[in-house]
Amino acid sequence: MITRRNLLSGMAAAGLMHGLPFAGPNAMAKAQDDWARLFKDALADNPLLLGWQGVDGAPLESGALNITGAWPKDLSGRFFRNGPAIHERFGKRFRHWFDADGMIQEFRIANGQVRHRGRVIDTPKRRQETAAGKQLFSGFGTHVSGGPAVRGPDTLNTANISMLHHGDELMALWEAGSPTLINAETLAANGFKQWLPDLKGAPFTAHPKTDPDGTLWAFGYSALPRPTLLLYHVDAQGEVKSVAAVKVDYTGLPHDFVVTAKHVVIILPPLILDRDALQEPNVTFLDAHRWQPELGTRVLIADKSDLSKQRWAQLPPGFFFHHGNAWEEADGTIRLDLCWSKGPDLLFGALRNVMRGDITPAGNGSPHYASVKLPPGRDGVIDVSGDVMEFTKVAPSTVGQRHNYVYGLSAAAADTFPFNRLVKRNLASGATEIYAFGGHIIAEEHVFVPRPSQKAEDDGWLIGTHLDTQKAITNLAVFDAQAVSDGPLATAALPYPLPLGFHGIFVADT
């Protein structure tokens, strides 16, 4: 394990203490207001675009929501979601779904009633742009010229991907920089979380994993100037136990990972940053990446008991946003599931095109359920026999353990984007239970909430939001996880639509 001094030196050498060099105007657009006009015109003809219209930044607050069905009385707590929200600022529209500042959606559930609050996360980046009255900073797929100096990753931090509740702290997660601390009562941003003094501004994943005993595992990646992964081990109280830095040939823009009882497993797709392209005038950080399937997919496997003990495996090429879970067999073979795509078409295509009003197919980026086998001492094999599946979740009690079910979203056709079906997959049989919301509905991630007296792996609920583009409202739905195809047990209707987001957590009342 590296010492704190070596960690600091390694971070400086890897560029983790410096800014991310986003550069160049997006080659797909010349005038910043073109996309705002294109989107407005397209929305008038296609209501499915409502989820990407965005909000103006004002707080959202409801009274008790109108509920259809019977909300489970023993389901009590707060359901938080996060995602990009203000897609247009100062008359200029962002060029990628990933670029807008985040917005927390809180659903307070108690005594069979549901109330909603929505708050845009007022990050330092947002405050600086508000004071200037204009966009100042470039993003993942959006260029803004002539802005102030970027002094570190958190200069660009939009806090817009997910949420974490750990060690009595509530945080909004990005992945290129620090978690943003959130006041649990007001939902106001309260500065950046520093896990250690030497980790200021260090990247921290939007998908940390929590063992059943409360131990937290996470990673972070930096592509410049030297591709590097950080591995985090944090105890149940929020104290950092160890951090390891791993130099790699490329990072591949990993978004998710898995843990077993003994190992941390990070999969790096062959999406390679072209450093020279960053110097060209018409290239963003996203556009500077090159898909190189001939390299295959690299897998880092680190020992939980000593993160400096690592080995590598190889998989066939593929691109991945989200994983399911992983476990270890008696002989050391690691099994895991993930959402596998042939390539990054979804990232470069549909997730960008929708910002100008084009809902395009996922193409080769269409994600399918896949199972992976990593035998000890040998390269892995992958079975991509499953149907379309994304935004995968498992029961929290199974993290790092053998599991029987994976829950996620799907669509009627293989290359359809966005998604409108909720799916429960039985890993032993391959059978799926499906609930179809309807063609005018866009479904979002559903998380598994165990019943207080959970007796089986699937003894619990699935809770998540969906956007009804005909009624122009967002609904919160709860499903019995043992009877997904029966439809929602209850639905709570908001009086307004919410911008489509990414990920959420449920924090049960104690």
Second form
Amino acid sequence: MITRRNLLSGMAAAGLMHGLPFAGPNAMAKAQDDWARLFKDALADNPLLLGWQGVDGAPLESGALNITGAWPKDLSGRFFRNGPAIHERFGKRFRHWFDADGMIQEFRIANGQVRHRGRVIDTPKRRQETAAGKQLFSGFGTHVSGGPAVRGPDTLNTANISMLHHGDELMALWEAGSPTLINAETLAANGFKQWLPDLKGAPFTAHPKTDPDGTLWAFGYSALPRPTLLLYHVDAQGEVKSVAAVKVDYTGLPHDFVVTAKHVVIILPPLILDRDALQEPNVTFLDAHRWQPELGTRVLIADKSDLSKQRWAQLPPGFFFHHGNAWEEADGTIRLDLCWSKGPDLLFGALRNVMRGDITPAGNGSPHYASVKLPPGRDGVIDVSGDVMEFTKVAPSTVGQRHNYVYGLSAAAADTFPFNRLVKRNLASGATEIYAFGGHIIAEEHVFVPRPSQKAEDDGWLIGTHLDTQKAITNLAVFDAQAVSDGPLATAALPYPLPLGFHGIFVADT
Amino acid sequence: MRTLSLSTVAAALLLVPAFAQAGDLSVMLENVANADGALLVGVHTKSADFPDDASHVSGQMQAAQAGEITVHFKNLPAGRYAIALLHDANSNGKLDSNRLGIPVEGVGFSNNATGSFGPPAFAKAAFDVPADGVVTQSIKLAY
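Switching from the form predicted on its own: structure of the form predicted in complex with the partner chain?
And the full complex, kicking off with our chain again.
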């Protein structure tokens, strides 16, 4: 009797396996590259690595989740998260956490129940690579040679950083290219968002800011072909009011920004792209960047009412991903907070090493809470005395206004990576409330969701995911933002682990 | 009237069929995204400015159609050439760029040559047209 096994072994003997669209387990093992093997071996010894194992791209669907505690009945809507998720394709493992195709994690929250869906974002890049059966395009920290033409940033767009819901459109955000439109019902990718006719393929930050009145502000940065900062002003309905293109003599890596009531503030770390290095063979985009602290940190401040009105300020050198919020004092001094590092070690070290199964310290990239003052007409000053903090969030009602609290992730030791603490910081006193997850847990960004009848800035919840590497599952937790140290009000347990991601948004049911 | 004017010589030179040392070129355009606008096929000789107009020696324009389309060039003098393709979807006769200067219409080059943040050099896209016979280039448009 012919079984599948007989058939396969017979075909293999006849040399027919070559070119078949599938391969047996042995063939797969042989096809894995050295980083994939290193990671697999390391994962057997260190369960924390589960967060970077990645998934195969199949849709995930949980059904109603088991809940511990009492999920708040008046918290109702959808919590979306995004992040790189398919860390190995065609046997080859990406060389940096930032490189995998994005995956949307949707948590549908209603009547005290939670359901999860996960969908890979099928970008043009992913579709081309799927059709070719191999990786075709280089990423941020992964080099692939011999691929087809790169026509612009969207050829490489992995849509893998964050989400945006604005003007009735749901989008998955990258930062070097366009937002990817997402069908809110099916979660399928539905082409790129083009804000204006002359902005096809233009970059759009992963961290747009929404004023309390619904106005959306964003920037887009491109080092090539000529370094340009785009400043976007979009009204609450999604109509573009203006986009200013600012030519800058800066080729670097800005990631986040802040707005005050009157200004857009973009802080440019001195991690500088060497365009000649980019032409060398096998050099990744990341490795073509040079840390140049002697340049200091430059700050572009543009007037919201006329984005062409700009001034520059200077700060000491530092590297940073995420910002908190900003406001203006009566004399025009801009105040803001952000997560400040002495240098970019995290980017070049830990965030890369983890892909081959090495969890390494954050080094000079250890992020600390810092507050910045930018007085009119003078250089800025920075106070970096805060504790370890990253993935900062504030109440949406405070964007551009003076805020009293900032929420984020932290760790027990300064250069620990990853994070396992949730922190609420009181700006005035510097006091922090902390909830420490266990050492086997990796916490992810928690977003502030206001209570429907919000009475105070911190009257609401913090919701976010954490990976339990002992149970090998991801949980969604909800905290009372006024009692963070008490631990979660409720936790919804997924029946599977999710790849660690980056950023989320909460979209309330209307 | 035995004197040949310069323009007559020039005209004669353009009458390529009169020369024996000429071949045919078939250009197959692949991956045409849609039927919007026109497909511009430019044949160029060696130039540091490739694919700018200065090196352009022959060209054809066809209405776009999705998928594949083949364009023929007859009697090209034997020599080394490179092809630049443009899917001019809005029929304005030029390659459109976004506000950052990044081209946003479909392009392609012979040998499917690619450049680094720009068009490929002539040498990467160059191929020979023989003295007789047909040479074929299959070029995939990239958008």
